[in-house]
Amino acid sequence: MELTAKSRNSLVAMYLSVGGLIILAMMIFGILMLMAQGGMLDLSPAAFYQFLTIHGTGMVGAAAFAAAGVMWYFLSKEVKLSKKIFKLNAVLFLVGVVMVIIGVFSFEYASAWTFLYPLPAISANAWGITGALLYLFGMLILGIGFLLLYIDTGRAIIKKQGSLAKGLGWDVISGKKEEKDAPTPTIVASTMVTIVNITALTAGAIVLIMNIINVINPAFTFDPLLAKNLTFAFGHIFANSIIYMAVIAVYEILSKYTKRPWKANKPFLIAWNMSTVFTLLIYTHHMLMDSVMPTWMLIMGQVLSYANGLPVLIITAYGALMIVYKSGIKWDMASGLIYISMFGWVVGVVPAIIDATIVVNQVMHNTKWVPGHFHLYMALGACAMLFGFMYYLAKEDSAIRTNAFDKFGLFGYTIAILALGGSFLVSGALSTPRRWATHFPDWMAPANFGAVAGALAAIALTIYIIHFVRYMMMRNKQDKDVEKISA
């Protein structure tokens, strides 16, 4: 059945509305495990690292499952995509986020987003069998609907262009092809996140199993270290596809406001093949403090995270300077979002390179520095492109109008999300540890400082996500319309 632009809009509203919901109370649970370590608020430790697990798993499955939203938007106008494994995947998310709620809040699970073996089986009575069980499987139903949507992505992409490496452009790169030929931004950014998310997803999987197998048989065990490996190749590969989903609006929406082809060069293939490469090796940086790893990977995993950081984000940053230059765009919320998204791209990219030096990672990483990295890079990056295709998508499918306070939520998420990133980042220049549930006095100020801000970002969330309600409700009431002159 033919997609028509009236079911794409709806099911891509769907995912929007749905992750942006999840992301907003994220931000909650956020917002109050910074009011515990600045002793605002008296909360269990128990309690701090349910929520600590319950907000990074979610807020990464959320702007994910959003991100993928975006993705297919783009990529269907381009390749013939399934509907129902689109729908599939929606169904699977909502189950498997129901089945870690569950885990987390009933059976008091609470081993953070990493489940790193043995800690699911053991956990000094912690939580049981079922809430481990509960989450474990909840993840992997979950990691299945994001995997069936990208080997569906990469059957698209393969039809229209032959094979995945034509997607990447291989054949413009080595000259058998002319640059005009070339495949097109959507096409060459799905084919990147196509490639990686598999394999994230398939070591997800396989980390996943036998974690389950450990918990329901301990005489089934195996090596920790593998173990590890394998969660933070799924973990970071998974997290920093986000971006490389998100920044197709970026492509789509600036060309679009500028009236100038995003075009896909040579350079531009060339960082889009490293990045693809680099990203599904850089997750090692994660392992620098651990001294039984072999010498050369803990190398590579510096060295690739400084090289990481250059080519899609510069040729990204440049093009976005470059499009809008003397192009007369008119701004509002959905290009401003998109190009702020730029900025928080470049700054929170910054201190992750950082933090990715050996001689600085073994003194930093185990401290509120790298979440520091990580909020600047995700809610000024990446959820900044989410939120400007949530206006956009708004603007182009109906006659909604932006108001004061759209232009006020704008504003004050940007120095919300700029004001939280620094409260960490300044939390890891004094060595407050991160994933602990309570503070010294003199480490309270800063997470003080950050509860207050992530309340201005969750305010100005509240206001993007009104808008889109808004906009979903007025197009129902034009579907509706539609219809009684219809009959």
Contents of the next structure:
Amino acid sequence: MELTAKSRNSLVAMYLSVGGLIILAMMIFGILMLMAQGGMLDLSPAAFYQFLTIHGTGMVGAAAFAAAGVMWYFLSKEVKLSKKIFKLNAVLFLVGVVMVIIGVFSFEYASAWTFLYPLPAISANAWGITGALLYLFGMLILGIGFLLLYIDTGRAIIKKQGSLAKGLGWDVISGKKEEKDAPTPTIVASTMVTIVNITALTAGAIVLIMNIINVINPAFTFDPLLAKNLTFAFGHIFANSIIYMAVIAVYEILSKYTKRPWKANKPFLIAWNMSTVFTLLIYTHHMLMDSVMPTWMLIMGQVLSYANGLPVLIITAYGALMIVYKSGIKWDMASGLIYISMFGWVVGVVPAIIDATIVVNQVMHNTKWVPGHFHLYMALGACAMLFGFMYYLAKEDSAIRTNAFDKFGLFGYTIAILALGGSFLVSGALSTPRRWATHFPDWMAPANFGAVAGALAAIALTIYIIHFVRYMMMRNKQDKDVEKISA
Amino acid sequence: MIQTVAWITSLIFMSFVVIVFGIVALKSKEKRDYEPIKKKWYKARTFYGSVLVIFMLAVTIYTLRDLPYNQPVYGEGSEPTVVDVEAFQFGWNISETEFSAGEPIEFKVTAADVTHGFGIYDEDMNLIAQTQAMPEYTNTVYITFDEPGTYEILCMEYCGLAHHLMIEEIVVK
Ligand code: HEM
Ligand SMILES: [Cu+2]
Ligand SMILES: [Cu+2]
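Output the form predicted in complex with protoporphyrin IX containing FE (HEM) next; the form predicted alone has already been displayed.
After this comes the whole thing, all chains and molecules, with the earlier chain placed first.
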């Protein structure tokens, strides 16, 4: 199968539209949860925790799916990727999503997206075996799809570069190869994501299977601390990989818009190697409140979490600022959202690093401070990259124009997520625990404020999606000549 | 209070980020050659990077001096009160719930079924310490209540549909 620009664009547009629609739907559940916590809406605990489970699973899954689309779009221009596997991943994703939805809503499964062993099997009669198995197998199928995708990207990168180490530019760092022959930022980022996500998905598959066995036969038990390590290794890495996939759009789009090159030099390569190692290791910052863990691992959790901020703070964000500074860039929806996304990433890193400090974590862990920082860098960081890419693709691939609504969407979304993230952080500073179906009266105001902000974010995303759907309809109509491209 | 320090520190750095991104956006309309910009700002980056690394190192060393995992050094003759805590769906078994101010306490925390979280709240509902309550493992919280009052134990790890109802009181006289 030859990959034409046209078929690439339709496949990637499918990924982004599915991802965008799921994210929008999940926002509604997010708003409903906040309204329940704020006392505006009477929601049963069962419904609340189902919403929590579907929101977490759906957001991470959909954002990862859309981000994989972004990565595939740019990577497939440089290496030869399998279209079949890209399609297969989409099918497995949809099968997994349907199973998860049925498990959660028809069989009342509500373990949260972290399915912390042995909760799936021991629900105090809230849900049964069927719901748990639908959810866990759904996740497993979805994970296998992604695993195949990364095996394919790994294969293709090795074919082009010689090895994954060379994809990360080791030969350039060691001086064997000149900087001008370094792999492109797209290749470097894709190599990093391939490495960390194959690891994450393997850990995830193991812990899912452990849970599945335990659900089917509770006589088979596992070490809960080992399960917890695997769960967070999977969850942390996979959730974080989203932004490392999506950031490819930042490199490509900003350099194109500013007509300034964004090349991989030595500091860039070292930064991405650091990100690779740190992303794999710092999941222990989720376990700082497990004093039974070896203390050196927890200290590493803090130290490496700090260090993990350096590549983005010194290289990627700094690079984005430098490339935009006095560039005469033309601002539109794509460049605007992409710029905002770098801002969202950096703003989210601040409270994340603070929470990774052990003494702070002791009073912030599992408070709403945590969703506070990750909503900033997931919703304003990673998702804005995805939405910016959607505008970019639409502009590249059709004659569609943006209007005043889109502009409103850009500002509306930025303000909405800042307000939402801020409201979570305030809740966290007030010691409000996360994942609580109801709040004490003193804790309600920020939740209600967040619900309003969430509604604005949902309106903005609706505008983005309408634009993207209009583009997809337009390109269906204009039956352009199929231009062959060589890989 | 740690929460206030964390919140203010975050606000300061986040405002700084807003300002930097704002200035660069304002200056983006001007058009200049990239080479001189690169040269100048790469130099600035070396400085900024070094400052950041040194700052982070300092904060790391400062915040790692005293970790909640370590048993405090108790004064001569003051033995800590050891309290057994077991979390279950959905409640707490706590071997002792009345203490006196100034008494060093070690909460030995475990769980009967799934993972829970043992969070101690003061009278103003500020979280003052926590640890995970896990089946098969025992985590310890070392604490000395300085103020008399009614403290509350809240569940800090999602454990099922009545997670938010796992509340217990302890009293410090
Ligand atoms: C309108 C926008 C959004 C709203 C109103 C919203 C709201 C919420 C709420 C209320 C929670 C539960 C907080 C708690 O623990 O008490 C939550 C959790 C979460 N959200 Fe969002 N959210 C939004 C957007 C997003 C986006 C864009 C993402 C990621 C791409 C995301 C990912 C998550 C995740 C991973 C969780 C954790 C679920 C768990 O604790 O198991 N959210 N969100
Ligand atoms: Cu993490
Ligand atoms: Cu609980």
